[in-house]
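The chain below stands alone, shown as structure tokens; this is the form predicted alone.
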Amino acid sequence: MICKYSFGTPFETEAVVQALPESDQEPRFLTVRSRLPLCFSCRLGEEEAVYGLGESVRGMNKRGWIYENYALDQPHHHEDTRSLYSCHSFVIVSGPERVFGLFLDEPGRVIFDIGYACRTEMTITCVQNSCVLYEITGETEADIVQQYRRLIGRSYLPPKWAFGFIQSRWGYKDESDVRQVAQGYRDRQMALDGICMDIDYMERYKDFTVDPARFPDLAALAGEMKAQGVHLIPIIDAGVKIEAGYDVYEEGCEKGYFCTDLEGKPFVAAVWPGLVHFPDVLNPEARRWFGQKYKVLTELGIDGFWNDMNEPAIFYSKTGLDEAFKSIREMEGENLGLHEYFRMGDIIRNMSNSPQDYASFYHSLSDGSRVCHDRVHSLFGYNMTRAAGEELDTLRPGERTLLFSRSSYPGMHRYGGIWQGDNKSWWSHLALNVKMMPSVDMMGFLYQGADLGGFGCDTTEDLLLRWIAFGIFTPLMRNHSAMGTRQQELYSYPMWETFRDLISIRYMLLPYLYSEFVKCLLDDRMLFRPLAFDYRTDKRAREIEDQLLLGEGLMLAPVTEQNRTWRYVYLPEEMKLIRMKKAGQWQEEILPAGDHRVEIRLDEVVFFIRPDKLVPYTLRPGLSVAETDFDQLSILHFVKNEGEYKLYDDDGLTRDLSGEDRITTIRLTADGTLTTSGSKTVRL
């Protein structure tokens, strides 16, 4: 059951798709502590865990820290970070006596103190003194997630090829670099389905342009790559360069489609191209206009995009830069002591993503009113991706387009997926990737993943191997790195054959991974879950955060520490261990419930199958999704009595997901009797 309450003057975010009546009662689980500022409180039992908040630091259980939902470009995130790129104010309080969910639909700054000031209390502060609160009650965490997901609408489904391996780097400067990457993988018979193109493909970092010198014929290049089974995926940034003669800039100014300052003039900030304006994506007309610009690239054969810098990130504003120069000039010739020296550094650092800048520009709404950006800050990335998603439906009717974003808010999951922001080549960020999967999944973002190997810093071969071994199972499997870091293409390493073999496992398991993804989408269920969600009465399972459940049948226990060739694994019940070095080659071992010391070498992947579960796989994995055979299948299994699996498959491109012909039912009994009904050929 969901109860709705409104406080203050909420802003309509369009995150929710269900029309619910307002409750005339007081909230059941939250107490209104104050209204200026609007602050709620909730007592937490000693054994209660708090799950959710989407993309945020620390563990699956969020107790013990403060989280601020206010979208922020923060690539240097550590345990003390409070804000990241996305904002999702949905939590589940879970304990032995009660379980309930809370969703605060509020696009301004929302602060969750979850047992930080007082371990037994959660306080939630809405800085703008407004929100719509939804309290969700149910029997289990899974039930509450399903209700929440139906409240905010069905998740986005990318094309099937987007479940293949994608190579990316900031620094592929021209078409010869792209060809070299594709050839590097194909020459070594390594699977590859996509290459991301960062800002260097643009003409001087201008959205919806192509540099004529570096990429003289992008359409021909896209066609050449598709013939090899590789899709090009260009980046689109939030800022539109201010430049006379640039059609996007001039048209946006002429039609009033940019965010404005207090005086009504287009707001000026700076990102990669230098000075820019931001499209006013909260304005439906401007949003439609910006989305239609993707046609420039779809007409060249592009069928995938990633939206970036859309918190929106600001390097500096013109006003902020002028004030910084003035302050520094005032220090010139002075004897800078301790405080003055650090103040000078702060002046420079604080220009980026300045709260003053976010409070100094405005959006024009469809009713003719204006709203300060600071009031609705966390909606920008959502609506930029919504702009693309809505118009790509028109530009490519009936077909799916790959679309994922850095920043997001509830509702954006209907239009695209996300990656987990600009991480680092740190073992701690591999561990964070694991812990973040269920939290992001809860928010409806089924198509998600982190930059494998880490975006910033220099990765190591062993870190990349471990990250790829986990990335095999994440829907978005993208290796991405920053300019100036060590080359991170998998063929660049001495152990490239091991990388090749590990990726082949991904393609072998695609029938299961794709089927589970779509079934979770259709049923509004979670794909990745903490052990605590399925083993609710197991106290040990409720404390484990470095193991995950994936779909119906799998449990994952990745290695996230350097120089470790083993790890402890807790099994809440008897399971079958699968040890795999490459597609089609594995060892099996049945392990009883309890603790186990499991050897996991760098050149292998270990995962677990739950009792009476079936995991379909292809007998013929290819070098791309298009080459992979989804019709000739076999099954990994751990059948003690009888197992049944409903396999979903489709053409991977059209939007219609209905039809019984897309389901193949597979049954296996303990005596080895296999029966199937459907279009697939399945054998043991």
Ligand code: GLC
Second form
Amino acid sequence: MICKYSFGTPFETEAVVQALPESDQEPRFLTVRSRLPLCFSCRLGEEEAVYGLGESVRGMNKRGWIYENYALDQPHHHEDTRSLYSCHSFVIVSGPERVFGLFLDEPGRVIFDIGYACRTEMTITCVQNSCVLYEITGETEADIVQQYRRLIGRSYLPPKWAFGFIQSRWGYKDESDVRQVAQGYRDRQMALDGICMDIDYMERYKDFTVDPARFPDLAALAGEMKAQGVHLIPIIDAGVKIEAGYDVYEEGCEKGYFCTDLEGKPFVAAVWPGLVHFPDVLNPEARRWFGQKYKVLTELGIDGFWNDMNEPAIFYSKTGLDEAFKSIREMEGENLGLHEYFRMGDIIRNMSNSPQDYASFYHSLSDGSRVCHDRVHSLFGYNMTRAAGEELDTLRPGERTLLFSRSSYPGMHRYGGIWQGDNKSWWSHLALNVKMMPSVDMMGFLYQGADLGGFGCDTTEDLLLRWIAFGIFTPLMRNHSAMGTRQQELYSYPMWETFRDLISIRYMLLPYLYSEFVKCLLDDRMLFRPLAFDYRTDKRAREIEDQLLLGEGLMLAPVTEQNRTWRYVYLPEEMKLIRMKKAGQWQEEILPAGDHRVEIRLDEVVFFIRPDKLVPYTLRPGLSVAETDFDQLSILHFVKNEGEYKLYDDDGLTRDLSGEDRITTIRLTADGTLTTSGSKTVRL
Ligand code: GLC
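Complement to the form predicted alone: the form predicted in complex with this ligand:
Let's see the whole complex now, leading with the same chain.
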């Protein structure tokens, strides 16, 4: 059951798709501590865990830290960080005596203190003194997630090719770089489905332009790549460059489609191109206009995009820069002691993404009113991606387009996926990637993943191997790295054959991964789950933070530490261990419930199958999703009595997901009798 309570003057975010009546009672689980500021509190029992908050630092159980939901560009995030790129204000409190969910639909700053000031208390502060609170009661975490997801609507479905391996790097500067990457993979028979094009494909970082010198014929290049099974995925940034003669800039100014300053003039900020204006994506007309611009690229055969810098990130504003120069000039010639020296550094650092800048521009809403950006800050990424999502549906009728964004808010999950933002080539960020999977998934962002290998800093071969071994299972499987860091393409490492073999495992498991993804989407379920959600009464399972359940049949236990060739794995019940080096080659072993010391060498992937579960795989994985055979299948299985699996499959492009012919039912009994009904051929 969901109860809705409104406080203050909430802003209509369009996160929710169900109209619910307003409750006339006080909230059941939260106490309203004060209305100015709007602050709620809730006691936490000794054994209660708090799950959720989507993209955020620290554990799956969020207890023990303070988080601020306010979308921020955070390339240097670590344990201390309070805000990341996305804002996902949904949590589940789960303990032996009660389980309930809370969704705070509020796009201004929301602070979740989850046992930080006081270990046994959670307080939630809505800085703008408003919110719509949804309290969700149910029997289990899964039930609560399902109700939440029905409240916010069905998740985005990418094309099937987007489940293939994608190579990216900030720095592919021209056609020949792109060709070289495709060839690097092809020459070594390594699977590849996509290459991301970062900002350098544009002309002077202008959205919806293509640099004519470096990419003289993008349509031809896109066609040439597609013939090899590789899709090009260009980036689109939030800021539109201010440049006379640039059509997007001029049209936006003329039609009043940019965010404005206090005086009503287009607001000036700076990002990659230097000075920019932000499209007013909260305004439906401006949103439509911005979304239509993607046509420039879809007409060239592009069928995938990533939306970036849409918190929106601001390097500096004109006012901020003027003030910074002024302050620094005043310091010139002074004796800079401790305080002055630190202040000088702060002046430069605080110019980016400053609260003053976010409070100094406005959105024009469809009813003619204006709202200060700060009030609705966390909605920008959502609406930029919605702009694209809504229009791509008409620009590419009948076909799905790959779309993922850096910043997001609930509701955006209907239009695109997300990546987990700029991480680093750190072992701790691999561990964070693992922990974030279920939290982000819970929010409805099923299509997600982190920059494999790490974005910032230099990666190492062993870290990349471990990260790829985990990335095999994440829906978005993209290797991405920052300009100036060490090369990260998998073929450039001495152990490239191992990388090739690890990736082949992804393609082998695609029938299961795709089927589980779509089934979770259709039933509003979670694809990645903490063990605590499925083994609710197992105290030990409730504390496991470094293992995950994937779909109905698999448990993962990735290695996330340097120089480790083994790890402890906890099995809540008897399971079958699968040790795989490449597609089609594995060893298996049945392990009893309990703790195990499991060897996992650098060149192998280990995962576990739950009792009476079947995991279909293809007998013929290809070098792209299109080349992978989804019809001739076999199964990995651990059948003690009987296992049944309903395999979902489709053409990977159409948006309509109905039709019984998409399901093949596979049954296997302990005596080895296999029966199948449906269109697929399955053999043992
Ligand atoms: C941002 C993005 C990153 C991209 C870079 C350059 O930092 O998060 O993925 O490579 O911008 O466009």
